[in-house]
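In the block that follows, a single chain appears as structure tokens, in the form predicted on its own.
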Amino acid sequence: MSRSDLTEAAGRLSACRRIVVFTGAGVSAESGIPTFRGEGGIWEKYDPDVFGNIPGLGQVWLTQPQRLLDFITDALDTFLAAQPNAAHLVIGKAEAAGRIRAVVTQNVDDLHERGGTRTVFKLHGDLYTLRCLRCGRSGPLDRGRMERIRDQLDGMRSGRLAILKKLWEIMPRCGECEGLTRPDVVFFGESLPANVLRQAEEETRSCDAFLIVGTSGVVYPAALLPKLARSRGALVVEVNREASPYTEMSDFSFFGPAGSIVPELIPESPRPA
């Protein structure tokens, strides 16, 4: 990454009026949430063919409740400990200043919102939203309630039937029909939320700059969005740890930590008149 290229990219972005930021696991990794497939990621410890889909989780619930308890505890500990990093914060401030139109993310955490971004399209769902398995209604899961659920998991190290009973007791219920709820995230084998994907595509079609941050470009259909932006003539800028399938199609590619590079690309200044 040369200083001159960074300066040129920042200058060209500063002239843009409708910037869309497209983020993936790489931006949250700097906040302590490992990428699922990377070193130290959750799929190193838990088989994604089992823990990455609803039928698999149901089977673990019935046959290995202690293993399910470990999975839930590890996930909650990771997400609750994470804090927005410099990339999240500068994106939020730049949106408030009118420089960024929207964030499209493949992440299910709340770090963009906590970093100040208001318009976030979550392609893979939201860990902080619960969906009822009976009536289908969705509602928010605030951090305080998530912390209380995590606290209730402590000490659940007795027999299988006792764990099953306790898990059943603490599972959140729907406020409308009292049905069981699940995190409203996209598991393997499930479709992306059609309305969110449509909104993301609309923003991408109308943007004049598309900033890729921390995504490998291997998960579809989300991976098609940068190509859509390019086909519409948008400036495409990539920030990743290493080269990706987006590198050759990007006008600029910068390799390194998002928390260091993104603030250089989108300083907190109002958009041009």
Second form
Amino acid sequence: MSRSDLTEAAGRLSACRRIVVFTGAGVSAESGIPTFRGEGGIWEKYDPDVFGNIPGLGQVWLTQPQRLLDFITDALDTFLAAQPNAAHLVIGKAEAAGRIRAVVTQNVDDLHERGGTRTVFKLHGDLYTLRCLRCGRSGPLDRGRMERIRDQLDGMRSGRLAILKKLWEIMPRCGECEGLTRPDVVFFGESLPANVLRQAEEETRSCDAFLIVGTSGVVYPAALLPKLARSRGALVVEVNREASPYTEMSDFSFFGPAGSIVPELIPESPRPA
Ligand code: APR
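Could the form predicted in complex with adenosine-5-diphosphoribose be shown next, to go alongside the form predicted on its own?
All chains and molecules follow, beginning with the one already shown.
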């Protein structure tokens, strides 16, 4: 990455008014949420074949509740502590200034929303929403409720049966029918929310620039969106710590932390192109 490339890409982006930002776990890494793949990634600590799907989680609950306890505790600690970083904030400001049309994210955190972005298409669902396994209704999982669950997990440290029973007791129930709920996120093998995917595709088809931030580009169908943008003639700019499947097809690729590079690409007061 050279400074002149960064200036050139920022100049090209400043002429665009229909930018779509496509994000993955890398945009939230500097907020303290580990990415999924690579060193220190979530899937290194928790096997995705087990922890990445509902039957696997159910199995862990029955056979190794302590492991499930660790997984939930880790997740709650991480998500409760995370704050939007400079990338989330500058994206929110650029949307408010009318330069960004939408964020399409694979992340289930709420950092884009808390960073000020209003139009966020969450392809892989939302950790802050619960869906009833019985009646299918959705309801919010607010931070207060998350904190209460987190507090209840403390002190639940020994005895397989005791943990199993306690986990059952504190599992959030549906406000309507008392059924068990699950996080409204897309696990492996599940379909993406069709209306969200459709809207994300529509925005991608009609954007004039597509800014990819912090995704390994290996999970489909989300991974197809940059190719769709490219095929429609949009300017494609990538920010990642390392080369990805999008590096070759991008007009510009910048390697480094999103929190430093994204504010350079879409500064608050863009210079005229
Ligand atoms: N700044 C920019 N990029 C970063 C940073 C950073 N600070 N840190 C890491 N990255 C990059 C990594 O180089 C990697 O390419 O972010 C990417 C993260 O990749 P993954 O961990 O695979 O995350 P993501 O692409 O979002 O995964 C897609 O996989 O497991 C599923 O459902 C899960 O939504 C997720 C999907």
